[in-house]
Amino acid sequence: MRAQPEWLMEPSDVWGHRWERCENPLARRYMEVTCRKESLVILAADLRTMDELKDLVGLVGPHIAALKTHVDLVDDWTADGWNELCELAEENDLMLFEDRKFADIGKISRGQMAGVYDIRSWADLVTAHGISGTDIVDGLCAGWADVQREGGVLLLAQMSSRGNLLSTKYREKMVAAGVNNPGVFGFIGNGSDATELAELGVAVGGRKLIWTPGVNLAVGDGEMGQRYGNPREAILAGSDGIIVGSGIHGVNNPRGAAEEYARVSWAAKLERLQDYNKL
């Protein structure tokens, strides 16, 4: 892990009342990482081989705050190879975020945290739908507790894909169920729609974080129904972390792209400091 330069801003200065109000311990850890990296970028490393994943982390690790994975997407996955990736993530001061989108009852979700991939042993954060009820958060947190670890759940309150079924009413129920749950790290919001995202931010208040896919410096429609909004606009609207995939790993210069997303995200975060109510 890199030492924090003395000139960097303190997390409490950058995050304001969020630093005190966010209850999940992983939330503070994320805030600290963002200040060390001066980046609110979560890399969506949706790649198919271990070598591709490790090469990418080696290239862009200094410019991102977290690594989002789909462990079951990797064609040549092995436990040893994944351990190497986790070690590389730790060397680069990255939080590990498995985008599993759990959706079953609590007992089954607890079991799914184990299994062949043993997600509970390496993931700091996971995503979950609330369709099965709020016990899913208890089940996921029990999975971490089984191996004496703490983690955090990001509940999907919105999605950026075209035609998704997460309505305003569903969002309201997700926020009501999760905002007072200490196991909930935060919510997934729609980075492609600043107005919709701002509504989520108002509903969530200052006790949870919001991470957003659907952002790209090249605004517009992507493959298979994905939509993209501008990362600066997403952060100003309430995003606390921008999830970027092809905008980094799908270009000719991933390192340069990661640097640019980090610069844009950090500048937007500091711009938000001018309005206390949007901290």
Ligand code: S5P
Contents of the next structure:
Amino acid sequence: MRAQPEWLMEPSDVWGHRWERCENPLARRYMEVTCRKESLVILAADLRTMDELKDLVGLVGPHIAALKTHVDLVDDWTADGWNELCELAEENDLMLFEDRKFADIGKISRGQMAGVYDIRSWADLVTAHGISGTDIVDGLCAGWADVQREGGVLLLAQMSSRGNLLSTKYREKMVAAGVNNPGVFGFIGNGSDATELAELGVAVGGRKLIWTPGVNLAVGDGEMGQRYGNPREAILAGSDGIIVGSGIHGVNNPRGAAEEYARVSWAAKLERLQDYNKL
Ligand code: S5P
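Okay, that's the form predicted on its own, but what's the structure of the form predicted together with 6-sulfanyluridine-5'-phosphate (S5P)?
Once more the chain from above appears, this time first in line as the rest of the complex follows.
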């Protein structure tokens, strides 16, 4: 059991009604980590080699609140190398979030949690589309149960990419289907558009967490249709965690960038506290 360092602010004070309403133990764990590290940054570690991944996590680990991976992006993946990465995440108090964007029927998604990468054995969180129906959440949870673990699903309610097909109606259905499901950790929202994000926030009503990709301190368009918004604005609009990839791993000084994103995210979270209803 990890020694519990004193945090400067209690998670219940910082997270208010989300702390009360999000009963998912992993959501609570995330909220505690944010207070220990004073950071709402989820690192999108989109790198191609095991060494680069481990170096990056070693560098920025103290400033991030969770680690998001794309396991199938790694050229030199090995089970042992991945175990080392998982250990490094554990040392840095980071939940592992595999952004697999599962989308198949429940039974196949359960099987895909196994396979070569055996995602069910190391990932605490995964992403899923609800396009084939939200039984996918049961399938993914059954995958974790197959190895006596529990995890949480982030359903994609919005996307940051230009031209995506996740309409308002689709978002409403995702939220309605996921908001009371204990297997759902939260929703992915569009960090590049504060108006859209605020609508998602109202629909979710603090009952689940909202994590947002598509944020960068250099606002504008990214590569191949990616769109970016400002991290402070995303948090003020209702984001509970900013997913940052190239803003950290794509710059000369990733550690400095991670510190800066952490500072900005925490300041915005405290700013949001001033309006109790937006806790
Ligand atoms: O709508 C989305 C959903 C996700 S999970 N848009 C996204 O960009 N993502 C992921 O966030 C994407 O797969 C990538 O890992 C990260 C964004 O990376 P960045 O380099 O653009 O910050």
